[in-house]
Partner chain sequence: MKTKIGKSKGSSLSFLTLLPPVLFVIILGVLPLILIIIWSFFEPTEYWIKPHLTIAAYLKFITLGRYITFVKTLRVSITVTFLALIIGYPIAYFIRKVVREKFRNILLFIFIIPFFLSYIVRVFSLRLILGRYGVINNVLIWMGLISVPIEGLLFNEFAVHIGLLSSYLPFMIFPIVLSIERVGDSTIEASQDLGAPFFQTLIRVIIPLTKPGIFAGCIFVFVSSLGTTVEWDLLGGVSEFSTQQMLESLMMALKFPSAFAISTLILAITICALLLGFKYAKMGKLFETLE
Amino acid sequence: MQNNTQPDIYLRNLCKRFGDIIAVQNLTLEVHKGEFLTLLGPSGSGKTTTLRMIGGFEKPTEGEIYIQGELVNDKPPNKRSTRTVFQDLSLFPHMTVGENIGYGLLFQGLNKNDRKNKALKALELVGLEGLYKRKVTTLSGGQKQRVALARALVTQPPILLLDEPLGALDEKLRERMQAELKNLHQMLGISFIAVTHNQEEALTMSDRIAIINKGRLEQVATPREIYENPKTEFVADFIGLANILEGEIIEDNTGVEKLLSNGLEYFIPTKDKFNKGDNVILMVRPERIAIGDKVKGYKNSFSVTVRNILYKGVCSEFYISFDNDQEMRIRVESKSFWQDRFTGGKITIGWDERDTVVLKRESK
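Structure block, one chain, which must be in the form predicted on its own:
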C-alpha cells in the first residue's frame, strides 16, 4: 500500500459479525484522496457499521482497513487520521461553543490562548463568527450541526467521517447545509466519507456514491452514473423513482433488439448485448417519458389510460396503465388544466430507447 497514488482509505475484504448477524460481508472499497464519498443504502444495510470500523469504533471480524497506507485494524479512534461527526452531534450541553470546539485541542497540549485562536478560526470556517461564548443549548439545529463540524475540523484531520450529518434537520435547512458541506469540502480539499439513507443528499453532495445492500457493495460510481446507469436490479429500484418491468429478450426480422413484457414489445438500446430468451428487467425514469406531441419519432410509443394525476408544484406525476394492465409513473412539467382534461382518459406516451436501462434479472 505504499505508493504515490495510494487511496486515503482502503478496505479489503471487510467483514463484521454481531453474533449470528452478518452486518458487513466481504466489502472492498477505495476512497480516493480528497474526494467526497457517500455510503448509501437502506436501514440495516451495513453502511454505518462500515463507517464505525473506519473510525475505529468497531473492530472488523475479518479483513483489513488501511488509512493513508497504514494498517489500522488495532488502532483506537484517537490514533487514526480521522475525525467523526456523529449523528447525535455529541456536543457538551454545559459548555460554550468555544469550549466544545476547543475540547479536542486539550489533548494536543496547546495553551488556552492557542486553543481559543484555533477555535475562532474553525468558527469562521463554518460561518459562525461571534458565537464563541454562546451556550450550545441556545443554538438552532443548523448552528449545532456547524459547531460539531468545527469541533471535528479544528484538529485539521486529513479525513472527515460524517454519520447521517443532516438527518436531524428540517428539509429547507438540510438543503442549505448540503450546499454548504459541499462548498466546505471543496475549500478544504480533504477526504469526506459520509453515511446517509437520503438519496437526494447523496446525489447532491458526493463525488462518488457506494451503494450498500445487506452488507454487500452493489455499485460504486459518480451520482450521474448511479442514477442513469445502475448496474444491478437493486440499484435500479433503490435510487430515485423508476419504472421497472420484467420480460425477456426477443428479436424481430430486422435484428433490432426488443424486450417482450406481458404481451407488449419495447425497443431497447442495441449497445446492451443480450441473447434471445434472456430474462431481464427494463427500467425507465419517469422524467424521461414524454406525452402527447413530444412523443413523435420515438420507437417506444403507446396509448395508455391516465388513472390519476398528482400535482407536485413544478412537476405533475401521471399514474398510467397500459392495455395489459401494466402501470407506470410519468413526471412532466405541470400544466394547470391537466387534472380535469386527462384523468380517466387516453393519452399517448413514449420515450427514446436510449433512455432505457436493461439488466439481467437477479435470482430471488
Second form
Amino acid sequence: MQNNTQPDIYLRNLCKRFGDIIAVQNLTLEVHKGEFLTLLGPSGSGKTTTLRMIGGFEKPTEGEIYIQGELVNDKPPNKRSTRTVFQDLSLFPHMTVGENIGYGLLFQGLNKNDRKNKALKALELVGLEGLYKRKVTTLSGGQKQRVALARALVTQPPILLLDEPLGALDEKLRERMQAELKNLHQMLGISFIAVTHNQEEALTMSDRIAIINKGRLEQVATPREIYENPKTEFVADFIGLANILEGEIIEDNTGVEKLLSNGLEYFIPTKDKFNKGDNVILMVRPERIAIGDKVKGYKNSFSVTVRNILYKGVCSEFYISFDNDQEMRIRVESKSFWQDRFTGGKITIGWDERDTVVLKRESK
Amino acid sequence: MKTKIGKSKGSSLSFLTLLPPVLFVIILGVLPLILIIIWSFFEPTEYWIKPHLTIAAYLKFITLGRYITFVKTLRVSITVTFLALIIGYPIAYFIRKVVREKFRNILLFIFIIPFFLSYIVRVFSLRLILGRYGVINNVLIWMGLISVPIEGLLFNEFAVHIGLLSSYLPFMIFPIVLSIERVGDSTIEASQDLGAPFFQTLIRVIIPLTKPGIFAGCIFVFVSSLGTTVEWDLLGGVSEFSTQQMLESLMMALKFPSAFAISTLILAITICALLLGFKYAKMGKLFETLE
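Provide the structure of the form predicted together with its partner chain, given the form predicted on its own shown above.
Everything in the complex follows now, all chains and molecules, and the chain you saw is the first one.
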C-alpha cells in the first residue's frame, strides 16, 4: 500500500532445503504494513514452509527474514512478534476457551483480571460472547476456528500468520469466514499473511497474492492483476480456467500483431511488445469467449464444432474444436431453452483481443 | 428390519460368545483375589487354616514389626517410581519429539532388549558393574581417582534402587512415549508462538496433556517394584529384606493368613492407586484412538 514505509516483513533470497529436497528457493518478498497477503500455490509448493519460516518454526537454509526491520533468523517463535493460526488450530484441549485465549497474555505479564477482560473482548471480537467458560473440546468447527483467531489476536500482534485458516470448514461456513476475516483485517489494520491452496479464497480475501510454485515466487500482484495479467505460464494456468495455445508472432500488412498457431491466426493486443517470429503462448479465459450473435464486432471470430456441453446450472461449459482440431473450453451463461442439440453442430465463437494474454514461451 | 434382526441375534450371540472369557476372568482372575482377602481373616492351624473370623493376622503385622519391612518396601518403591519419572520423562520426550523416526525405533528397541534376557541374569549383570571388582571400580581405579575399590555400591539399599530402576525404567518410558505422541507438534508450536518459552510450554501444556502416560508409568513402576524379590535378593545382600521376601518366608512357614493379610494390603494400595489414576489423570485416555 504505502511503498515508502518500512515493510512489515521482508524476505530476502530465502532458501530452505530438507536434505535433498528444495522446499523454498531464492524467495524475495515484501509484505507492506497492514496488508492482507496470501501465499497461493499447489500443495508442496513451499508456501507453508515459507510461512513457518516467518513464524520461526523452520530455520532458513539461506537468506534473511526481517520482521519490522529486524533480522529474526535466529529468534525462536516466542521471541517474534508474529502470531499464528495453525492449520489444525492447535487449541489446548485441556483448557477452557478463556484459558486458551488468555494463554498468550500470561507471558506479557498481565494479571488475572486483565487477562480475563482482554480475553472477553477478544471473544466479542470474533462473535463468541458467553463461551468463556466452555471446554474447547465441546465447540463446533467454526467456533474452534474463532477461538484460534481470538487466541492469536488477543495479544495484539502487528502481524498475523494464517496457515490454511479455513481449510477445515465446510463450504458455506468457509465463505462466511472469508468475509469475516477480511472484515477483521480491515478493522484491526494489521498485516495478515495467509497460506492457501484455494484460489477463490485468495482472490476474495487478499490485497495481494504471491503465487508460489516449486519453491519459487512466480508473481506477486493484486488479485485482479493476477487474474487478468498473469506474468508466467504457470500463473495463467493455475489461476482460474484458461485456454492456452502455443504459437508464433506474425504481422499482417496493416502492422497489427497477430499470432499464428497451427494454421489459424489470432489477433492479440498490441500493447504487448513482441518481435515477429517470437514463440509465445496465448491465454484466453473460457468466460471471456462469446458465442452466437454476441461475437459481432470481435476481430477474433471463428466457426467451430461443439464436441460436448456440460450443464453446470448458472453456466454451461462448451467443449469445442477448431477446424485445425485445436480444442477450447468456453463458459457461457446457461439459457433455459437450450437443448443438447448444439452437440456436434457448428457455432460461431469469438472474443475481444484485449481479453487475451500473450506470454513468451518459458522454454525459450 | 434387517438391522433389527441382526441386532437381536447379535446380542444373544455375543452373550454366549462372551461367556467363556468372562468365566475365565472371574475364576482365574477375580476369585483368587477374593479368596485371599477372605482367608486373611481366618485363623491358622498347624498346616492349613480354619474358617474362623479373626483379625489376628493384621495384629501380628503390627506387633511383630512386619510393618517396618512393609513401609520400607513402600518407601523404596515410591522413591524408585519418582526417580524413574524424573529420568524417564526426558528420555521419552527425547525419543518421541527430538529424535528422527528411523532412529526412534532403534532407541525404543534398546529399551526392550533387556526383556529378552532372563530377569535373573539381567539383574545379576548389575553386580558386574557395581561390585568390588566391577566396571565402575575398575574404571575409577584405572583413572587414578581411587586406589581402593568402593564397597558401598553393592549389597545395600542403594544397589536395590539401582536394580529396580534399571529393571522398570522402560515401564515408565513406554506409556509416556505413547502419551507424548498424542500431543501434536503444532500444539507445542502454538504455545511457543503465543510467547511461551520451552519450560513454560512443558509445565503448562506438555505435562498436563501427558498426565495419563505419567500416571500409567508410575503405576507400572510402583507395582512392579512392590512385587519383586530378585533385585533385593541379588543386589540387597543379607541386610536388605523386602515385603515380597517376607511373604515368601511366611508362605514357606505355612503362615497363610499372615501372608494373605500382607497381600491384601498390597492389593488395597494398588487398587487405590489405579482408581486415583483413572479419576484424576484420565488414564483411560491412553487407550483411546488418536484423532
